[in-house]
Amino acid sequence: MAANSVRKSWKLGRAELDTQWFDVSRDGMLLVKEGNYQYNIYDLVKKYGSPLEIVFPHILEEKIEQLFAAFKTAMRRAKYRGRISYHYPMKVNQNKEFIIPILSEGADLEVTSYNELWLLKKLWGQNHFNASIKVLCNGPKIPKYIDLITELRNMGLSIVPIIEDLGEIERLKGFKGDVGIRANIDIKVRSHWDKRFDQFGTSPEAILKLGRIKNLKILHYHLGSQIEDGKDIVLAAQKLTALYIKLRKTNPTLDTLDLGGGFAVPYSKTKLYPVDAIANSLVKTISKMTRKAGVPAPNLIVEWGRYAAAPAQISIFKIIHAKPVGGGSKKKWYVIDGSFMNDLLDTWAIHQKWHVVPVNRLNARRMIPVWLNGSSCDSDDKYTASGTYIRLPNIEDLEEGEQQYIAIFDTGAYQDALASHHCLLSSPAKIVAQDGDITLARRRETPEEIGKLFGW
């Protein structure tokens, strides 16, 4: 089979499905790009062994790159005069190898708690950045974290709590620096989330009842996880665009609007909203509505963290074997090396879709129907790609002493902070490919190693 239909087939090499920097070598291997070099995915992971993380640091750095590109664009397009600023939520994916990336590409940070902000006191006072980040604190504010918000701020850091509640006004009333606020906008989106109850934020209205908040300086809301449709993100923003030049009246400080997250990563590889397009319509409908009311453009913020991390890390697992499904269904399990419900827990928590490709043999002729199965006693350690299947080669071809790997794209979005060591199975090893160099960031744990975690 030819390379361009292979990689047709695999839907590699596009960009509006983030595959862009995949291909597919002329023996049937998985190929990542970056720049002029490649790195074969199967020479790693003979080489490292399997179940196996690969983070590609290139690949967060493009996307960000991006992101600003967008915005600046469309920006300039429509003459606005506000900044645009990209916060990488730490929750996101709080491993070393994706912070230091990020920063370097001018990203500032949100942490949702005292420990994320205990990490980011300690990478301050390794200096991995500079005084001009800016940090952004969300999450419920106990007396540790406020302590440790105020330390660092007397330390130098632009750093802006912000209130989830109006109880957090009262605990924040001797913080000397700016603050920000959350608004429970009532809007329903299609997304990962349940709006019916938002614990998060205060109501506009009583947000408004407040008049003068003290240093106000951002507005603020977050509409979940995943949205499908970038009109949503729109129409949010009018939303909270309308709630912020009413609060403008008597919060003149007030001059930027924090648009959350919620950016959609192509996980099933179906085309979704493109970041420019989404982009453009934001500073478009933000800037009309400003000037109609005759306020200033607001900076912008975006926290959109599973846009950037998810495509810089794959998966790889080994296919152990083979077994019928049964009931006369001609499907297989595919049993793998590793397990769904501790390394992917979203496959399981919110029966996540996720591309799988071949490791090798990419361009086998003969194709079966399979669901895959973990490695963990639970009946909930599977694929089935929401009842579907994957068409993956047959293992029955392999030649003797050949081994059939998969990688499973897009993981690089919460996977690791959920992971878990259901039936003491251990976290796979994770390598980050940079610059043609591979780097060791987390060996494969021993018995002893996961025993320790339990107390034996």
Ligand SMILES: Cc1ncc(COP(=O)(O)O)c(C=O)c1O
The other form holds:
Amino acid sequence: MAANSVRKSWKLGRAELDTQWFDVSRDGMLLVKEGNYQYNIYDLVKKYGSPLEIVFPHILEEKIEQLFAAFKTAMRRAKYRGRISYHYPMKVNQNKEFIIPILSEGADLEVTSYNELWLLKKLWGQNHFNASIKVLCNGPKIPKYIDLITELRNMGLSIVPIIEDLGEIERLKGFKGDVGIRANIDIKVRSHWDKRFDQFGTSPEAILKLGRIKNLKILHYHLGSQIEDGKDIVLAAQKLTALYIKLRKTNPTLDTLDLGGGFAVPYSKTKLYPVDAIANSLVKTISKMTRKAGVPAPNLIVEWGRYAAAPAQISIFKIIHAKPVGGGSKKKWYVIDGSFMNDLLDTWAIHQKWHVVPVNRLNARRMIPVWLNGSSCDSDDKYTASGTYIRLPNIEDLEEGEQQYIAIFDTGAYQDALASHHCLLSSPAKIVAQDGDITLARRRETPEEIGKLFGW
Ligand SMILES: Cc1ncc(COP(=O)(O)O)c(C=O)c1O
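Output the structure of the form predicted together with the named molecule; the preceding block shows the form predicted alone.
Below, the chain from earlier opens the complete complex, with every other chain and molecule after it.
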């Protein structure tokens, strides 16, 4: 098969699907391109073994550049006076190999716990970023968290705690710096996380009743993640802007609107909404509403986490063997040398769809319908593409000594922090591919290291 049709059938090289960095070699191997560098994934997995996670900082950087470019163009077009900031939500992927390139792109940060902030303090102490970076603090403000926020503020860091509920106003009474407040806006969006009861934030009515809030700088909300329809993002921003306009009457220090996270990733490689169109609609909507109300255009913050982090990592597994699915099905189980329940937990938790592509033999003649079976003993440790199937090369056609590897795309968001150790399987090794070089970020765990986690 010609490289062009192989590329097309695996949906590689398409910007609207976040696969513009992926290609296929003439001999059917998966390639990742970084400018004029390219990485042959088969060679890497041969060298570093599997299961393997590969991080591509240039993908993170390009996604953030695209985001800034989209907002800056939209703001210029609308003659918008406010600024745009991108606060990367650390919870999405706390690995240092993600945080450093993100900071290098001019991103600010959002943290949700004392421990995340503690790590930032450490990074700051190592001179990895300067004090002009801004940090937003979500999550329950327990005393030691407030103490650390205060300590970092006193050391000159620009840090803003976000009041999650009314009780926190009391807890943050002694805090001298700027604060934000999180609204719980009653709006339905199409997303897995759109719950009837949202346990975060405070209702707009209750916020308005507070009158003057000391040093209020930011009005924040976070609707949910992987919002399926871009119109919902704009509609929600409209509601938040309406609240902003009312709140500014009693709070003239308020000058920033934080639209939270939620921008969706095309995991199943069908086209979603583009970043420039959403940025344009957001800026136009907010500009029009504030202009009409005679209120200065607010600075804008977005915290689109999975948008940048998901495409920047792929996970590689080896097919250990095949077995029939049974029950008269033509499908086969392909057993992988890793675990969905441990290392791609969203497969189990939210039935996440993934794009699965062979690492070698992308051009194989015979493809067969398969389900993927993880290596733990759990009957839920599987990936069936929501009960459909995946087509992969038939491993019966492998040459003597040849192995079949597969790559799962877009695994950079949330999966690492959720990972576990069912059946005490080792977490994958992790390498970073940057500027044509490979560095080992995390070795594959040894039985001894895992044993330690369990008191052995
Ligand atoms: C406050 C806040 N901001 C941003 C995010 C990131 O969301 P996403 O990765 O869907 O963009 C989250 C995710 O839970 C969040 O709670």
